[in-house]
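Presented below, as structure tokens, is a lone chain in the form predicted on its own.
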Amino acid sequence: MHNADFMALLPLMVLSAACAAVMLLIAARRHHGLTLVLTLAGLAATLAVMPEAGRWMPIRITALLTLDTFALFFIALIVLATMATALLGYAYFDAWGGHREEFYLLLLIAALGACVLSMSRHFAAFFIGLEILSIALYALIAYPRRRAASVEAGIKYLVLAAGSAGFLLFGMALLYADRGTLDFSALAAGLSTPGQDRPLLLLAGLALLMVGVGFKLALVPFHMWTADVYQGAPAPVTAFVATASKSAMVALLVRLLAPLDFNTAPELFDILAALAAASMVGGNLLALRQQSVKRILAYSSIAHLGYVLVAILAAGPAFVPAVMFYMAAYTLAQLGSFGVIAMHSTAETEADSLERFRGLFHQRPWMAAVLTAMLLSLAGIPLTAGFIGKFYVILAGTQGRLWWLIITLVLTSGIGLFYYLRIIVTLFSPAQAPRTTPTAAGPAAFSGAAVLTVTTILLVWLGALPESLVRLLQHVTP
């Protein structure tokens, strides 16, 4: 490795360093406040040493990641994310008994995995990203390890990604055993001869690769542990998985795909094609019925990863741009939404049922006013990230001529506005239970507000002035 290599890695190396920092704390003194600001300060010093490591992008690090413009927005996207989260955690946890501060450990180690997973460019640096961050999903899906929700969730996680694991690594087995390397790039170079030539390895691999990455983006038909683990995890740690692990996926996806040329690979054209229009009408129909606030949201977001497979499917010039607006108008609408949650629950109970929103405009105007404006953007309405986000889909799937894919989406984004604003009524509706204590107060609460403060007006600047990003976005190439 040369110099440009380390210079290249500093977000990955402060990062790492932030970790180790945090667990010698833990070790040292047990403070939940202290612990909140050195994971804090760690997160910072990645963003500011990202404008040093881009000034040698792009680059190859090795054979097994890539640091340019794209990895660079997705780790930004990452940090940021691990930030609110952390400031939520603090509010969530500020009242909770137990021990607090290895939250913020696991928080860390699963944000190292979501941008080692950014930058790779090699199914082992895939596999070892996905892993760090999985593993540290585990315990921070069961870490109030009282809660049998929890526990549940966790357990539940764990054997069903054991599982797409396994589809991983034997696909990658038969892709090296076909290809004789493990570089993205040979999958692109395989894809590129005639159907009838291909290798049934080769095959057989791509199908068990989709498999594994259809679990990790839950999309249909690998979407069956979404619902319960987003409804019996923390809600900053549900937060964390809609966002930031997500947005790491998007980002190895598009990496994967992005040097194919569709018109040779049909089959998988196809079977992704497939994959985005089910996901788009069974997650809107799943959300269609339920009564938990959480499992609306997590029905609703895989229909939003099907919507980002259309504009992945179009491959034109709009595709990069309009996936890379999409997410970080998703990741801002999902943490505040989850971000709601988390100040809206107490140390003993989860805010998770319609009832316990009923009315909360007449008890906490704020809090209320900040939901709304989320389900807003995840419905597509004007004025909001989302509905500048949609139209960049909808503009990248004709550029692509996905007709059917674009109707697939209109209509059912269209199902999806009912279940939104069936939460919207409930939250303006009479109050009929008495008001519910805060969850934290003083500096817990206050992190807390400004993480729903900060995510509602950049949600409102980007649906109102997206220029600005969208400039930055149109010459980003993976």
Second form
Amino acid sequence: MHNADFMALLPLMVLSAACAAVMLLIAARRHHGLTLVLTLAGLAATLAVMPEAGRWMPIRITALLTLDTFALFFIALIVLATMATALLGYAYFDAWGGHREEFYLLLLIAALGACVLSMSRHFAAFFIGLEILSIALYALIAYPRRRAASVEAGIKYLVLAAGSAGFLLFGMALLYADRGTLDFSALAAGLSTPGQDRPLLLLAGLALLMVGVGFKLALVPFHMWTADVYQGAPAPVTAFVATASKSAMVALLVRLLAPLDFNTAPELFDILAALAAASMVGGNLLALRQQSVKRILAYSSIAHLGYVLVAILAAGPAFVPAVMFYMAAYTLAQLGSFGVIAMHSTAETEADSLERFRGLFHQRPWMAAVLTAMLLSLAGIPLTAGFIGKFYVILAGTQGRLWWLIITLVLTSGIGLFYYLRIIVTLFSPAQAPRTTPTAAGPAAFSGAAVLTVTTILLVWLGALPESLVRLLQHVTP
Amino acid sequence: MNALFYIAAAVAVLATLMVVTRAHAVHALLYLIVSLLAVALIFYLLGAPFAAALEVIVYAGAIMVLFVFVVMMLNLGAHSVQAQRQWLRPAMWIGPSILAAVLLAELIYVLAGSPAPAAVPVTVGPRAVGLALFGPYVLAVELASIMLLAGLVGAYHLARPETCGPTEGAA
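The structure above corresponds to the form predicted on its own; please provide the structure of the form predicted together with its partner chain.
Everything in the complex follows now, all chains and molecules, and the chain you saw is the first one.
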């Protein structure tokens, strides 16, 4: 490794150093606020060294990782989402009796795993990054370990993620057996020859690989875990699973598929198109009758990943910026929605059912307004980031001439509008009885409110004036 | 050569099936050890003697001993001697023993100077493994340490006994 390699690795190194620092702080002195401050400082330092690392890109760091604008964008997105999660976690765990400090340590480790995923261009790095992320998430999901629902969600995630990792490993082994290398470029090279003489090992490996990726992205039919895990996990962790973990996996999928020409790999196109259509239809239909806000958002996230897959399949000139913009808009909206849920929950009682939010507007108008904005963005209403994101995805889809997928996207978005509006109607309908809301006080309330304010401002800003981000993303290639 | 591989693979699959279907933890563990030994033999046949040795030392040796210890400690009590006598009835150990004997016979056959494995182009020794691990894959080694940290912290948090009551952790 050379000097440039170390400079390009700075974000990962600072993040690892932050993990070590937080661990040592916990060993020396347990203090909730101090741990949060150190965690945020570590994440801010990671953001601060990114321009310095950016001066060396594009660069390939050993055989495993790569740093380019694409990776840098997703690292920034993941680090910002982690910051928001940490702040939401502070309010959420403030009054909790157990050890609260390890939450931040696990969160930092999970963020590191997600960053490795978005930088990896080798199956070994892919698997290790994924395992770092998953192992940290098992513990984070079951973090309030006296609450049965969380432990159940943690065990479900553990069993299913371990199973999907098995599929992934087997797929990688088959690809390696066929191509003789674990580099991502081997996949494109193997699929670039048109014709029927496609080696069976390669196709079988690819299919198994897509099972593993589909599980992580919660695409139908690998979505079984999503609703239960989203519902059982503590609300800040749900926000992290829905945003940072998904963003990292999308980044990886784009890097894996971008060098491919789908014209010479119709099998892969068919698999992914089927997954995208099933996710859009399945996710939106399953969300319709749910009574829990977290479950609705879980199913909606399945549908959103289906939309992203449409952009990935389009593979036209606008596809990379479309995916990046969509993930940014999606991350903001999910962070905000789960942020509002987290602000109404504590580690003991999760605010989850739709009834719990009835008449929120009359008690806490700002909260209701924020949640409304987030849901409108998820639904893709103009003046929110979600609208521009969806517009961009449809643009990419038309460039790729994916008419059937676009029609599915538009129709299922219409279905989606129903359940988003259903939550909004509940927010504004009269409250049946006054209830006590567990409101955090002092710095805890401030930390949550700060997250919600920033995400709302960004959401509207990106929706009203998307040029700044669009111009930034226009020339990015993975 | 291929026959040796298929026998070892069959033993591994059979033993693993038994691990999953046994109702008793100790019996499952016996089969798991056999399964790991079979995988080690497969590594050896594929030309990776160092990986085979690691598989035996680390998995079949260290990790399995830990498993067995934990299972034994969970079963402490007045009935434990009686229970252990029951676990060790011939019906229980005969299965793993037969499978292990198959592996042993294979190992002796290979070591007794049978023709060198033809399917293996190169033998990967410890030196090559070390050079790969700390050359092109050095970042993977570093990241694996972070992965272990995640497991350690998670296990510590989830398995910590609740002796301190609800006031624990108040700083």
